[in-house]
Amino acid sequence: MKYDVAVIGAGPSGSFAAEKLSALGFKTLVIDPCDRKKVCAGILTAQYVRKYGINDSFVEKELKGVRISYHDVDAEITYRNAVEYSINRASYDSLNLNCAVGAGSELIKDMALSVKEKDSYVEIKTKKAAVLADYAIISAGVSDLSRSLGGVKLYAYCVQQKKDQKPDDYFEMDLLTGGYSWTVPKKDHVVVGTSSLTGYPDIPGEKGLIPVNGPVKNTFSRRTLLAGDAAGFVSPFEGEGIYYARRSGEIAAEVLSDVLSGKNKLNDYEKRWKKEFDFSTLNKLSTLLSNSMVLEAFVREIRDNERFNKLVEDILTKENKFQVKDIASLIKTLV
């Protein structure tokens, strides 16, 4: 049997893209082996919220804003239209796949380990079995597979553990040299986790990858495009990673739609992404603030500059378009 689609990995990138083509009538596969859970802070920051709403079986808590520190000073953001939410992880991609296997998508609890494409069609190994299909969306995270497919090759290690800690309303980030640490409130308790660009923080918890420095050069081949992290659509600075990963999928969905009923072609793909999603913006920002006189300066300015709390605010939020020169504006006051 071959499938219009194989979408691989179950996140919300594969999810939401196996949603999409299912219930535009096309003949999907998820492949992921459901046996692993994400090591993620679980954050629906207000940019999603503001598109995708919220679903109340998977929320923790609701979010008043954000506490940054780095050395000695500390700073605290608090939302002035804004609400993000903080949710179970776990839930929230058990109910996106069963909305994708509602839609009609097929699901085949298995490993890819490889994915070949032809001339006219894509063939994938698994550990169980060969599969056969039009296009394949890579959806797998940061992995073996993603990488030799042309996905995310640099990235941060991080380690994150349960705290019986009474949680309050805000997100915490303790900025660091080569890394950063969080604290996520939940419903009963919080999560905290660090990371590393050398390797694996030497404590206990849960350990997974995040990608760095943006997106991939290439997120399109001959039949095959890269959502998610596997693309590296992760903003560390914004704690933005979900609503990239599901917007990502369902565009990815959108254009494979178009191709399969031959109206468009798949650098479209790379066209509307990068359209939507100003990495270039938050690029010069990661570099502005990879100097620790000025991360220093820039947690110090949000601590007592009003103003300057606002901006970054709205950086955080996306409440109002941030344009470049406003990172002039940065720069300058900080340096």
Ligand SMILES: Cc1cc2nc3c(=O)[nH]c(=O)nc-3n(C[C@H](O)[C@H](O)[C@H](O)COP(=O)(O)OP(=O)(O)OC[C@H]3O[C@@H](n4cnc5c(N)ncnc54)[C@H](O)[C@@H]3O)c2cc1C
The other form holds:
Amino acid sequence: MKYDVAVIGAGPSGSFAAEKLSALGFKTLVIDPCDRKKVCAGILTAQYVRKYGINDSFVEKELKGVRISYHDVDAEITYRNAVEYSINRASYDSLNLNCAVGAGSELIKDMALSVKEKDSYVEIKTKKAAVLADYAIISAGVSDLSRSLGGVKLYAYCVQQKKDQKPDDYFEMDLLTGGYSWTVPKKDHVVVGTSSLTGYPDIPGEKGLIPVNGPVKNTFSRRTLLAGDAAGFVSPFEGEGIYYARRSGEIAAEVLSDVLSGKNKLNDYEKRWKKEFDFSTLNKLSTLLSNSMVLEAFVREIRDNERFNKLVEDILTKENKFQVKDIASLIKTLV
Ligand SMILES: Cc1cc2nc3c(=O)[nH]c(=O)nc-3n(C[C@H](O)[C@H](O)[C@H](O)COP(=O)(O)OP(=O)(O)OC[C@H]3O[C@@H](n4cnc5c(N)ncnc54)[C@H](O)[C@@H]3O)c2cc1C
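Rather than the form predicted alone that you just supplied, could I have the structure of the form predicted together with this ligand?
Now the complete complex, all chains and molecules, led by this one.
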């Protein structure tokens, strides 16, 4: 049997792509072993909440803002117009996959081993079977499969653990040059984590990889589209990825719907995500902050300068279009 679309990986990018395609009437297959825990701090950002709202079933805590520190300089941003949530990531993922299946997607619980593009179809081999589809969405996160198909190759190594500490309502970022450590409040505990560009930090905890440096060069080929982490769609500034995963999965589904109906070509995918996602500004900002003097000035200004505090709130919540040059010129006068 041949599917219209095979979606490989059922994180937010894959599940939302599959749900949309099935709702539009396309024969959709999802392939995921469904046997691993996704290591994630579990913050649904203001950008996400503004667009998609929230479902109480996976919420752990509403967040009032963020505390940012660098060495002994501490600052706090209380969100003026935005709200973010700390969530239970496993419940979120399982609800999204159930919605895709509820909309009509078929699920094969297996690992995809290879994806081969032929002239008129795609052949996917899993551990147990071979399946054919007209098109495939590669939404397998940072994985060997994604990498073998042109997906993300640059990532940071993260280690995270649960800590028995009373949670409050603020997300905490302890900035380091080239990354940060975090504390995220959950219902009755916190999770703490840290990242490194050179290998897993030598501390106990669950391990995960997060793309850095923004999107890969080619996010589409003859019959496949890369979505979510596989495409490198993660903000290089603070590591926000869930919003971009969900939205890129939806865009991929909309584009494939048009392609399957003969109304468009696959390259429309790149045009559409480029119109929506501003990774180049976020990349410039993250490069600017890779210097220790600049980092210290950045946190000091958040603490002491209300306009700057609001500017960084805008960056974190994507509330208003922000300009890296505003931040760059301000920092220049300080260091
Ligand atoms: C430590 C850490 C903390 C993070 N915290 C946040 C946060 O607080 N907020 C935020 O917005 N983002 C956060 N992120 C980023 C976020 O988790 C990702 O951007 C997001 O999960 C990407 O979704 P995805 O659907 O592209 O991939 P994933 O969620 O990684 O899903 C990929 C799926 O593919 C499956 N898969 C892999 N290989 C195969 C294969 N060969 N065959 C079939 N299936 C396969 C996996 O089982 C998995 O289900 C964090 C990341 C890390 C590592």
